[in-house]
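As structure tokens, one chain now follows by itself in the form predicted alone.
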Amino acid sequence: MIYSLYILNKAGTLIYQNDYGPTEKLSHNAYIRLGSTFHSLHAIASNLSPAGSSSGIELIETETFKLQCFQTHTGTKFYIIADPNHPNLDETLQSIYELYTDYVLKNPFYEIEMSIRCDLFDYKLQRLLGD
């Protein structure tokens, strides 16, 4: 099960954040320190990395859940938390990614960076991860 998805921009400001499991509401401003947190983690470990060039961190595993993050080329990072024994991570953050060049980037009306209002990938997302 999926408990929530965080878009994050390349400045690590929170664009998208929506809950699809038995979560605990928070405040936006709760939200938005998740997602700057996030930022600021994966940030470091990039840099203190011993291995050289790393991407920051691509996976936390915990008994109660899992985050795993899949950063783009352009530095927009988007991350899940889920179920621990929940399988095939990586494919679905491929297709939430899919879904967000389709129905965020090929919009018209979206401006790049901004807050992501969108119902068609409101909808798509909905299907894909809230069954």
Contents of the next structure:
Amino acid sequence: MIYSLYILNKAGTLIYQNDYGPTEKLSHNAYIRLGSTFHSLHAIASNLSPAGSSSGIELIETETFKLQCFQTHTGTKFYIIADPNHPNLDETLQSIYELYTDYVLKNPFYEIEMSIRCDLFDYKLQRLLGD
Amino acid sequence: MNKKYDKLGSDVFNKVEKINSELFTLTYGALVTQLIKDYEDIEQVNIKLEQMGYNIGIRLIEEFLAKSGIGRCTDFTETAEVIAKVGFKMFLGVTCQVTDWDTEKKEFHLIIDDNPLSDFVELPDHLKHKLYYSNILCGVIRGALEMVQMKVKCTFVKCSLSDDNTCSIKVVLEEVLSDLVPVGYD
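Now show me the form predicted together with its partner chain; what you just gave was the form predicted alone.
The next block holds the full complex; its first chain is the one shown before.
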């Protein structure tokens, strides 16, 4: 079960958020705050790494959920929050990245780095992540 | 190294969706002729084509990365090979050659033997050596590389339509925007 998906642009601003499982709804501003907080933690984690260059946070595991993050070479971050037993989140994130390139970036009316409002992208994500 | 990217290029090419190439070339032709009508000044047309290419490049790079699975290049020579063998193959179905490196490895020429944009095109004499018909490609390369933190300058040095027989683009690396590299990549 996937709970939520977040997409951050390279400046760390939330450009997309949606829930796919039974999660508590927060206010729009709260999602933006969560996104920026994660962006900062990711940067701090990478700088704190004792072993030289580090990729930053890739996975956070807890008893009730896990969070997996994927950062593209251009700096866009995708992260999903899922059931702790959910397998192959890597593949799911890769599929989401491909959907993003097809249904968001190829939409000529989408302005890059801005928040994503593309119905077709919503629909494809629902098919991929919803039950 | 070349062999590896040749194979990756054709693998990715086989995977992506194809469209009719004539529709593509004709659409591009219509676009260029319309720009010439709108601007009259040919230099302006070259600039516009480059800007349009840039806007395509900054979006297309993500699809390129997502579908080719390529990681960060170790140096600019590798970047050149990837553009020539994988990038061009994936989006235009052709590969090009990388030649004429300068001594500092910051400048190279891309030779495009079979440019699909200029199929069927014959430039009238008064446009020869003035209009860079495929200048959109320069913009695409500049836009795409900028998103992976490389600032380059791209210019047409030869155009097959202006009776030079070869199509050649010069790419110069101006700087690596290292403060924009996302955290976690060196």
